[in-house]
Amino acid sequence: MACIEARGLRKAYGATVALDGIDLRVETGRILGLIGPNGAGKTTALNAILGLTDYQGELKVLGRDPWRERDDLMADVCFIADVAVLPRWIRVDQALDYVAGVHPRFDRAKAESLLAKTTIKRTSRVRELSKGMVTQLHLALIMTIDAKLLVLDEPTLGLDILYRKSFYDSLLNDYFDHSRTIIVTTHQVEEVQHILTDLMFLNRGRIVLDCSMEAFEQRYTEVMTPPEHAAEARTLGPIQERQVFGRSLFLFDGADRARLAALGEVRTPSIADLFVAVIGADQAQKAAA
């Protein structure tokens, strides 16, 4: 059974269409990167999945209707919107007490074990902790809940690179076990590429790319060509061309890598490069229409 399945999912706020009848399926035990520009519909999609907004169309999360069965659903779901949401007045031990009281799948002993590896004192208040310490506390609270679905909406916003790396390392090493499903949205896509199993681009309420990371690596290719090979590369139908240090960098969808290798240096593009190419093409198509 799929963890999440939607058909014709639509949400409008007056004349503004946030989700334009999308179909999606997220299998159990996958890590999906949901990527899109501001206003693409990512937060609306997550709110629908979490039962925080109504919608049109069909949506099942862990076999439940999230809008009508939210109380039951949330026993199996965790959500991190921002590591800065912890109340600044609360003490660390009070935060542990609170989560233990509201979530039936919280493993307090495991949380205590994670905190023992830090310098965080149980009597400290959140306002007394550094940003990095708040992240460590948040991890200890969330990653020790035995949830079937974890939703992360820009979880590392405002953190420095050391703690962002620590966050995703902990996510992969201490939490993910192939029976849980994770959805993560972020603008720092280069930092999640190594943990994703699936990739989805959302733009203007529509899905413009949906593939596994295995398919991504097989399907898309970048080649950097010297000037004398640029014209030949263009005949192969790249989806994007840009100039880098006096050479042409082309991005191809489904091209023959052996043929491209004869034209220059071949590599797999980053998610960020593909995102710019796909979203740019989609917006140009919309503008032309």
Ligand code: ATP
Contents of the next structure:
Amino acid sequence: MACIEARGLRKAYGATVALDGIDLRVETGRILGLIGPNGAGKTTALNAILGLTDYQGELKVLGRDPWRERDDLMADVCFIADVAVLPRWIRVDQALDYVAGVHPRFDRAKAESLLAKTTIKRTSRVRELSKGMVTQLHLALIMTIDAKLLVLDEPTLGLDILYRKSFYDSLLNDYFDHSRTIIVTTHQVEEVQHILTDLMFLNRGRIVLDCSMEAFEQRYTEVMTPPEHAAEARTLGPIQERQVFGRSLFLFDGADRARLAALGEVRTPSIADLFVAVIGADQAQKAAA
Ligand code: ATP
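Next up, the form predicted in complex with the ligand in place of the form predicted alone?
First the chain shown before, then all remaining chains and molecules of the complex.
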């Protein structure tokens, strides 16, 4: 079943087109990484999915129209935005009370056990916490809500490396099961590569890549060639070529791995490498136009 389905989803702010008619389908039980440069339209897409902005085109989330049925939808959805929304005066235990009061699917005991793993005190006020601690608190409140769809917009902004890693590990091990769906946006793509089931690149309000991680691993290949094999690699139509320590590094879409292996060392690219190639090509196309 599709958790999210959009057709021709469009949003413009005056002359700025934030979403330029996108089609997407996210099945239940998937973890989608929505990746794009600044201003690509990621937050706008998430806001439409959460019913926080109106839009043109068709959109269904968990079978509902998010703009018209937001209240219903919110019982099954939770999200963390890139802006901390917790008031600065609130105490940690008051924040727990508040979420317990407003969300019927909040598991307070679980939230407290997550907080016990941090250095956050129950009596601290939000204004006394560091930026990363505020995010930790926010995550403890959100990840303990039993939701069908979890929307994470830059969830690890301001967190240190240790906590970022443990956040994604616990998201996968303690939170995720195949009845839930997660959408995450981040600029730190290398940190989410191992948890995603699906990958989507957005640029200038349009989807420029949409594939499962299995398809990603089959489709894309990187090969590092010594100078004598570079010319032959070029004839196979790479989507990108870079120079690394006197060798050429080529990125291919859909090339024959066995054939590439004869030219040099073959591996699957990182999401970050593919992102640079795909978005770079899209920007170059725009510049040419
Ligand atoms: P970032 O990675 O920088 O957070 P993003 O991919 O989330 O970027 P959006 O916030 O969706 O990008 O913005 C897409 C475009 O829409 C940008 O050009 C932005 O300036 C514009 N935009 C977003 N919100 C508004 C608004 N409320 N009013 C006017 N323009 C807006």
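Take the two forms, superpose them, and find the largest set of C-alpha atoms that agree within 1.5 Å; that set is the rigid core. Positions refer to the first chain, counted from 1. What you see is a predicted model; the values in this text were computed from it and never measured.
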Using a rigid core alignment, state whether the CA of Ser166 is displaced by 2 Å or more between the two forms. no
Cα displacement of Ser212 between the two forms reaching 2 Å, rigid core superposed: no
When you overlay the rigid core, is the Cα of Arg127 off by 2 Å or more between the two forms? yes
Value in Å for the CA shift of Gln136 between the two forms, taken after the core is superposed: 4.0
